[in-house]
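One chain comes next, on its own, written out as structure tokens in the form predicted on its own.
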Amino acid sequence: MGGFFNSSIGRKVAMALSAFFLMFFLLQHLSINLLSVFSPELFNEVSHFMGTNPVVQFALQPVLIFAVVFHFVMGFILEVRNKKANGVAYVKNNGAANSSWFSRNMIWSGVTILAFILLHFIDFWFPEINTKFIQGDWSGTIEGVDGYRYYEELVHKFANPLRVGAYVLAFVFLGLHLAHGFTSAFQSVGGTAGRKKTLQFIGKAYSIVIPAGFVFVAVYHLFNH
């Protein structure tokens, strides 16, 4: 296991396994936060299940945490060492004629997007972590507010424009790091072959639908609340 980790192409797979992982996240969490839009109370309904169901809790959150931390340390790994492979040669190649700027930095989007996650715990997931088990509160309620507190964090976090915007810039990052990185998942796994424009399709349709979802959900709350 360790030699797969060590060669390149085993770094590549790995960080293209855990990029799928969350790229199904993104999904599976945008279609919960696009309830809060249209069924507040749907919305309640599924964040506490999701926020007490002990498989969600004790499983699956876990390995959410290590997708990211490993997906972002493997990729700040690659970077790292591409450019020291690269080197004066990659200067000669011009890599520019080849790829985007954008494709070549994804260092930068992915601190920019570290930094998002970071704000997205300070608000949501510290406090639960908090709440349930510090605390020991997995009702799901707050006093003054009637049935469970998601809706009423959730508007209450995206009432303030600064925050908002920083979640709206951060999302624009994401879908810039997805449109190089979906297709680049595909191909570090092998599954382009025959099909590389279909991915690439697919691949932009994703990183401008999702982030968008996000982007609008924040929004209507700054303007709704």
Ligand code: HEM
Second form
Amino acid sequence: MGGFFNSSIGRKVAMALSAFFLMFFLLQHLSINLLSVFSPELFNEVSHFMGTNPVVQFALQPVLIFAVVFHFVMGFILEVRNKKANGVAYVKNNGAANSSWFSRNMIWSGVTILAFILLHFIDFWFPEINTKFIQGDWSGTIEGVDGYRYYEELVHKFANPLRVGAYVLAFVFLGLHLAHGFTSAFQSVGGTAGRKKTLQFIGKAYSIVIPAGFVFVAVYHLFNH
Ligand code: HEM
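The block above covers the form predicted on its own; next, return the form predicted together with the ligand.
Shown next: the complete complex, the earlier chain at its head.
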């Protein structure tokens, strides 16, 4: 095990695998969020299922948290190693001459996303953990709201233009991170051979459509509450 993570290629493959998992998570997260625009009832049903189903809560959620932490820690290690290598051994990275600014600064777009996740957890995840695991209330209901509470809580959060502004800024960085990360991840697992153009197209589409979808949800609720 130590050998795998000690090799540069091992670290890159591990980084790519955690990235694939997170990209799949983003797709399902956006799909559920979009329900809040098109069908608040369905959004409430699905949110309650995701929030109370034991498989989701006790199997998928820990895997997700592990993937987020792993991706960040591994990214940080890769960054430090690359910086060292650039100083000493190779002249491969020649700044703007052969790579884009964002491909050389994945760590900074990554740190911005991490800061967003912290804010996001304060907004949604910590209150949820508090309600369920500390208060022991798994009902999904709250006084003064008919049916489940999730839609009301979401709309309430997005009534604040400052919060929506911070979220939208983070989604732009997410798009830039994905724009480089998507193809890079495929390259690390050897997936680009012979299909480079197609993957580049899918990567570009994914890195625009997913963040734009999140922007749409946040801005929609700002103006419709
Ligand atoms: C408009 C945009 C977004 C909305 C409305 C939104 C909404 C939510 C809500 C309501 C939860 C709480 C789920 C729960 O009950 O635990 C949540 C959890 C979470 N969100 Fe978002 N989210 C948005 C964008 C994002 C983005 C862009 C990311 C990642 C870069 C992200 C990452 C997460 C993570 C990691 C969790 C914890 C998942 C879990 O419950 O285990 N979210 N989000």
